[in-house]
Amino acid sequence: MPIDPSLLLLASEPHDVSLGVTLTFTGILVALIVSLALEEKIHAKKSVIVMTFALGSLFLGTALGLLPFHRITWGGHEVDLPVFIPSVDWNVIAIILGASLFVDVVSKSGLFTWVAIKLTKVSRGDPVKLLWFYGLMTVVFSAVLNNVTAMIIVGSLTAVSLSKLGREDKLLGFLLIEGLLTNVGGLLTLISSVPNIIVGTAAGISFVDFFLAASPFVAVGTVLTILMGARLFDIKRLASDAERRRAKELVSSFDENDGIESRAFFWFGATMTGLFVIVIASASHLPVIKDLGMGYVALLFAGIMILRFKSVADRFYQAIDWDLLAFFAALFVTINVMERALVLDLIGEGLHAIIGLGDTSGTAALLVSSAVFSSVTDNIPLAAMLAKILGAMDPAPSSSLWWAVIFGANLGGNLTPIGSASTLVAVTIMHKHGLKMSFGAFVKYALPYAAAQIALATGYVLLFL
C-alpha cells in the first residue's frame, strides 16, 4: 500500500517563512554549489562537502522549525522515521547501486575489453577508422555503462593501441574527443547518466520514449564531434601500402581473449547485459515489474550476476562508490531543506522569468544557461535542484522544458575538465602518459566541440522536442 501522500514530510504544506530565512538557505545553497567547484583545493570529497552542509542545513531548519516532525502512515500503521529519509529519492540510489555493481562483475567476464580490441583489429591500425571505432565505442558504452567506466575502458585501450602503432603524437587528440564524447553518448537512455535519471524520473519520461527522443541528436553529435577531431588534429588515414601493411601486423598482435577467463562466463555476462537493457527498456509496461521499478530491475540483475563470485561477494561490495552514493543522499536532504526554505520557490520565481521569454527564447535560455552552470559545478545537484522546480510546475513530460535541462547539464560538462566525471578522467590519463593538460588549455581545445554541441541541441530541442 502506497505511503500516504498527506503525511510524507516532502509534503509542501504550506508554511511561513521569512525573507531573511529564504535568503541565508540560499547563501548556504551558492556555498554548497562554490565547494563543490573548488573540490580539488579544499581536499574533500564530494560526499564530505555535502554531507556537511546536509548536516548543518538540517540543525538550522529544526532549530527554526520548517522542518515536519510527524509520523507517516504506511499499509495502516504509523512508521517512525528519522526526518531526513523520506527526503532521498531511494529509486535512484537504487539505479545507481544495482547497475554499478551489474557492470562492475559483468566487466570481470572480460566482454567490454574483447569488444575494444575486436574492433581495433577490424580497423587495421588506420588512425580515422581507429577514431570512428573508438569513438563510437565510447559512446555506446557511456549510454550502456557509464561515461565514467567508458572513459576508463576506451581511454586505456587508445593509450596501449596507439603507443604499438607508435602513434603516440594522436593521444591527445583522441582522448579528448573520447571524453568529450562521453556526455554526448550519456545523453543516449534514461540510465546513461545520473542527470538523466534525476530528470527523467521527474518527467515521467519512459525509457522507450527517452532513446527515441535522443537518439537522433546523439547520432547527429557523435558524427559532428568526430568529424571535427579528426579535421582539428590532423587524424588522417595511412597513406602507403607499407604503412598500412605495418600497422595491420601490429594490430593483429592483439589479443581479444587475454581477459577471457571463462568462455561460459563470457557469454554469461553477453547474455545477462542484453537482457538487462531489455528489462529495462519495456520496465514500465512488465507486470509486477512496473510496479517495483527500474531501481528493483538494476539490482535484481546485480544479485545474479553477483552469484558468480557468491563467496567472494564483498569485493565487489568494496569496489561499489559509496561515495557518489552518500552524495547523492545527503544532495536529496539538503535540496528537501532548501525547499522548505523555500530557496527553490526563489530560484523557481526566476526560472519563470526565463520561460517567460517565449517558448522559443526561453526554452534556449533554459538550456544554455544549465550548460553553463554545469561546466563550473557538478550537474547533479543542478539537475536535481532543477528537476524538483520543474515539477513544482508540473509540465507535461514531453515538454521541451525537462529536454533543456537534460541537454544542458550532460552537454555542460564539455566546457570544462570540471564539468563532468568522464572528462576530468580523460585528462587524468593524459597526465598519465606525459600530456600536459591544464584548466585553461582543456577549454582552449574544448570550446568548439562543446559550442558546436549545445548549438546542435538548442536548434534539436527547439524544432523536434
Contents of the next structure:
Amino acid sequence: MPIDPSLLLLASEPHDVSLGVTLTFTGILVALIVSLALEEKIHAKKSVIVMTFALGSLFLGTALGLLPFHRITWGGHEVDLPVFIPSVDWNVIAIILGASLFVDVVSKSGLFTWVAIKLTKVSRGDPVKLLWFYGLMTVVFSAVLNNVTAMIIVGSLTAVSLSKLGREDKLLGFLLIEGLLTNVGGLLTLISSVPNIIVGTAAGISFVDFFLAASPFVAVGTVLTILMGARLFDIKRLASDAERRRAKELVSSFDENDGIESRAFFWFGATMTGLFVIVIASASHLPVIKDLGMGYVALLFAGIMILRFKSVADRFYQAIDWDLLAFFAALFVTINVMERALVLDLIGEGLHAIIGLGDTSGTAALLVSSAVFSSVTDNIPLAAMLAKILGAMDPAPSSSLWWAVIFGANLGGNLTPIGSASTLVAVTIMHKHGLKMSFGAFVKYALPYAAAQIALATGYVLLFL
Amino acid sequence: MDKVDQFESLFRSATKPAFEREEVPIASVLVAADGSDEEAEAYGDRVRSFLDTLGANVHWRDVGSDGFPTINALHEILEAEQPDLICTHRHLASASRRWQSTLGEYLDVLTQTTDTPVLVLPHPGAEDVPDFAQRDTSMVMALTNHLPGDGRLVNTALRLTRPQGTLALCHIEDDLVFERYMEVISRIPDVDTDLARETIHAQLEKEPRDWITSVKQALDTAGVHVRVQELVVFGHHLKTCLHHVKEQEAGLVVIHTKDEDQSAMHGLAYPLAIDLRDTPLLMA
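Any chance you could show the form predicted in complex with the partner chain after that form predicted on its own?
In what comes next, the whole complex appears, and the chain from above leads the way.
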C-alpha cells in the first residue's frame, strides 16, 4: 500500500524561521560534525553522538515551534505517528538491515572464505599475485556486500596468509591498499555504499544505470591503485624457484573447504547471493517488487537465509550492527530538524555558489569539496544533506552533480583514517597486528592514492557523466 | 572488531599443517642388554625378530652391560657407534628392578641425554609379561597429547610398522585440563559457557582429525600400504592411554620423550613408560 504523500511532505512544508534560529541550528550541526570527527577521542559510539544531537534538536525544534505536529493519513486512515518517525528514510534502514543480515548468514555457509582461500591458493603465495587477487576481491566484495564487511574478510585473510608466508613486512602495504580499494569498489553499484544508496535513491538512478556509469571508473581506479601500491610498497614477484616452491607449499596448507559445514548450504548461499544481486539489480522493473522497493528485497533474502538457522536466529540478531542502524535513524531525524530550521537552505546557498562556478568548474568543485568534507567526518551525513539539497534543486537523474557528490563522498574517505568506516577497519587490523599507523602517517601514505583517485574521478565525471 | 577476530579465526582454522612423508633412516641399531656380550647377542636376536620390518641392510651391534660399568662408558659406546636406534630393556644394568616405579638409572639418564630414539622393551628376565619376540609390529600406535603437526612422530612410527599393518594415531586430550578451563569459563559472564564447551571441544577434536586425514592422503599418494587408524579421544591422559594400548593390542607404542621447554622427560612419557610394562615402547 503506497504511503500517503502527506507523510512525505511533512518535512518540507513552507514555514518562517528567523536567521538567529537557523544559525543556532547550524551551530548544532557543526558541533555534531566535529563530534563525529572526534569520535575516537571522545570515546563515544556514532549512534550515541548522533542520538544525543537528535534528541536535543527535537526538543529545541519543538520548543521553537519548528516541527509539524498533526495527524497524517495513510491508506485512508488517520495515523498518529511520533514526529520523528516520518523523517527517517526507512527504505535505507531496511536495505542496510536486510543486506547485513543476509551477508552475515551467507558467510556461515563458508562461501566468502571459500572464495578468499581459493584465490590465495591460486596465487601460489606470490606477493604480486596476492596483491592483485586481494585487491580485486576487495573491490568485488565491497560492491556485492559492503565496504566494512569486505575489509573485514579480506583484511583478516591478508593478516593470516602473510603471516603464514612470513611476509608480515608487507602487511601494512596490503591493508592500506585494500582499505583504499574498499571505497573504490564501493562505487560500483547502487547498494555498495550508504552514500550511493542515499544519493542514488534521491536522484532516481536505477541499479543498472548506476553500474554502467560507475564501472569503467572502478576498473581504472582499481588498476591504478594496485599498480601504485605495488610500486610504493615495493611488492615484488618471488625471485627464485625455491621461494616459489616454498610459498606454494605454505599456501597449499589452506583448506578452502574447512568453513563449509554443509555442501548443500554452501551452494544455497552461492545461489542466493547471485539471485540477490540479480533481484536488486532488476528491482525497479519487477512487478510487485518495484512497489515494495530494495529494502523489501534485502529483508526478503535475509528472511529466507535465516530459515536455515531458525532455532538460533537470535544469534544473528545480536550480530547486527545496531550502532550503525541507530546512527542512521538518529541522523535522519537530526537532518529533518535541520531542514525545518532552514539550515539546509543555508548550506544550499553555499552549494549554489559552488555549482554556480559553471558546468565544469562547479561540478569539479562540488566533487572535490565533497571529498574534502568526507575526509574529516562521516560521509553519510554529507551524502544525506547534499541529497536533500540537490533534490530540492531538482536536477535530472543523469546530472553530473549527483555523480560529483557520489564520487566525492566515497573517495574522500581515502584521505584520512576517519574518512570511512572501512579504512578505519584497515587501521584497526594494523593496530591489532602491532603496526603503528597514526592519523598523520595514514594521510602521508594515503594522500598520493587518494589524490590520484579524486583527480581521475573528476576527469571521469566531467568527461563521461 | 569482533568480526575481524571472527574471520581471522576462520582463516586460521582453515590453515592446516599437512603431513609430509619423510624416510626415517635406520641404518645402524645398538642393542644394550644386561650381562655379557653373548647374553646381549641372544637378546639382540629377539629384538631383530621383533623388528624384522627394518630389513636386512641394517648394521646391528649388541653390547652387554659387562662392557659398560658406568653410564659414561655406555655414552662412549654410543658416541663411537652413532646408532640410529637404541634398543634396550627396562632396568638396564640396574639393581632397582623390583622398584617398578622407575625405569632404572641407566635408562632414566639415557632417554634424556641422547637424541637417538630409544626402544624400551620388557626386561629379559620378566616372567609375568608376554614375550615381545613372539610378536611383531603389525599394530603400532603413535601416542601423544599433541598430534597435529607432529610429522616426526608419525614418520618414526610408520618406519617401524610392517607393510599391510596398522598404524594407530592416538591423540589424547586431557579432560581434566579441559574441565578446569570450562569451570573458569563458567564463571565469566561475557562468555557463553555452553557455546564455549561445544565449540572448544569440537575444535580440539577437529585439529588432530584433520592431521590424521592429511596423513592418510599422503600415504595414499605415496602408495604406502599401511592402514591408518584414527583415535582422537578425551580422557585422563594416562588411564586413557593405557586403556587404548590394551584395547588395540598394540605391538609397539611410539611416544615423544623430549620436551623443548624443559630438561625433564615429556610430561606424558615417563608415567606411560612406567606403567606400560609389557608393551615395547619407542621413546622418540
